[in-house]
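Consider the single chain below, provided in C-alpha cells and representing the form predicted on its own.
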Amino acid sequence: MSNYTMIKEIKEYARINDVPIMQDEGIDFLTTFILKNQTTRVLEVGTAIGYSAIMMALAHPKLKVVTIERDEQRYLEALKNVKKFGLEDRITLLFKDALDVNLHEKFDLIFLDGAKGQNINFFEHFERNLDEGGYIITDNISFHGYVEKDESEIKSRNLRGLVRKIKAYIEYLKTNPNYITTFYDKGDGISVTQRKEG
C-alpha cells in the first residue's frame, strides 16, 4: 500500500472517530518548516493517532520524533500507524501524561499539539529541552476561529474557558521576554517561537 493511501486512511479514521488532527494547510506549513530548517530532532506533545509525527518523519529522512500521548486508545492506534509506515526506529511513542515526562535530551523543535488549556504548562515544562536556536511551534492558536470571536457569542461554558486559556497563552507568548513569537494564519492558526539569542 502506498504512503498516500495509508495517509488517506489515517485522515479518514480521524474524521469518523472525531480525532483532531492537523489541517492540511497546517501540516504543509510544519513539514516545509522542517525542511527549510533541516530539523532532525522533534519532541511532540499530543500524538493523537500519529498523523503529524508520521508526516514530519516522511518530510525529512533523518528526522527522529519523540511523541507523547496520554489517551490509551489513540496511543495504540498511533503505534499501529507508525508500524504500518515502518517508522518504528524514527518515531518513539510515550504513553504518559506529558507533564509527568522528564526528558534529558535536546530537540531542534518542540511541537505543542496536546490539551490546549495546558500550553503554558507544556511550554514551561519542556523549554529546558529546547536546543539553542531551536523552535517551539504550537498548533490550534485560532481554535476553529473561536479565539477571534467575542466571548458572548460562545454558548458553551467549557469552550469559553478553553478559549480564555488559549488567549492567555497567546498573551504569554507575546510578552515572554526570552522568546520571539510569530503568528501564522495557517490551518487552525500556528505560532512559531524562538529563544532570543544571548
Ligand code: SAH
Contents of the next structure:
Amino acid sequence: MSNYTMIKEIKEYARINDVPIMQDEGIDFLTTFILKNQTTRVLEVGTAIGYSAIMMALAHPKLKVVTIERDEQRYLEALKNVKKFGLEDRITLLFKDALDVNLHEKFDLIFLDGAKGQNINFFEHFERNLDEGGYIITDNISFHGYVEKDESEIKSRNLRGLVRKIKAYIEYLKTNPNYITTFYDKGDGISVTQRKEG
Ligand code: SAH
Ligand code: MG
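What would the structure be for the form predicted together with the named molecule, rather than the form predicted on its own?
Below is the whole assembly, all chains and molecules, this chain first.
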C-alpha cells in the first residue's frame, strides 16, 4: 500500500472516531517549517494516533520524533500506524502523561498539541529540553475560532473555561521576556515561539 493510501486511511479513522488530528493547512505549515529550518529532533506532546508524527517524519528523512500520548487506545493505534510506515526507528512513542515525562535530551522543535488548557504547564515543563535557537510550536491557538469570539457567544461553561486558558497562554507567550512568538492564522491557529539568543 502506498504512503498516500495509508495516510488517507489514518485520516479516515480519525474522522470516524473523532480523533482531533491536525488540519491539512496546519500540517502543511508544520512540514514546510521543518524543511525550511532543517529540523531533525522533535518532541511532540499529544500523539493521538500518530498522524502528525508520521507526517513530520515523512517530511524530512533525518527527522526523529519523540511523541507522548496518555490515552492507551490512541497510543496503541499510533504504534500500529508507525509500524505500517516502517518508522519505528525514527518515531519513539511514549505512553504517559506528558507532565510525568522527564527527558534529558535537547530538541530543536517542541510541538505542543496536547490538552489545550495545559499549554503553560507543558511549556514550562519542556523548555529545559529546547536547544538554543530552538522553537516551540503550538497548535489550536484559535480553537475552532472560539478564541476570537466574544465570551458571551460561548454558551458552554466548560468551553468558556478552556477558551480563557488558551487566551491566558497567548498572553503568556506575548509577555514572556525570553521568547519571541509569532501567531499564524493557519489551520486551527498556530504559534511559533523562538527562544531569544544569549
Ligand atoms: N498531534 C496529533 C493530534 C493530537 S490530539 C495529530 O495532529 O495527529 C491531542 C492528544 O493529546 C489526545 O490524543 C490526548 O489524549 C493527548 N493528550 C492530552 N493531554 C495530554 C497529556 N498531558 N499527556 C499526554 N497526552 C495528552
Ligand atoms: Mg491540534
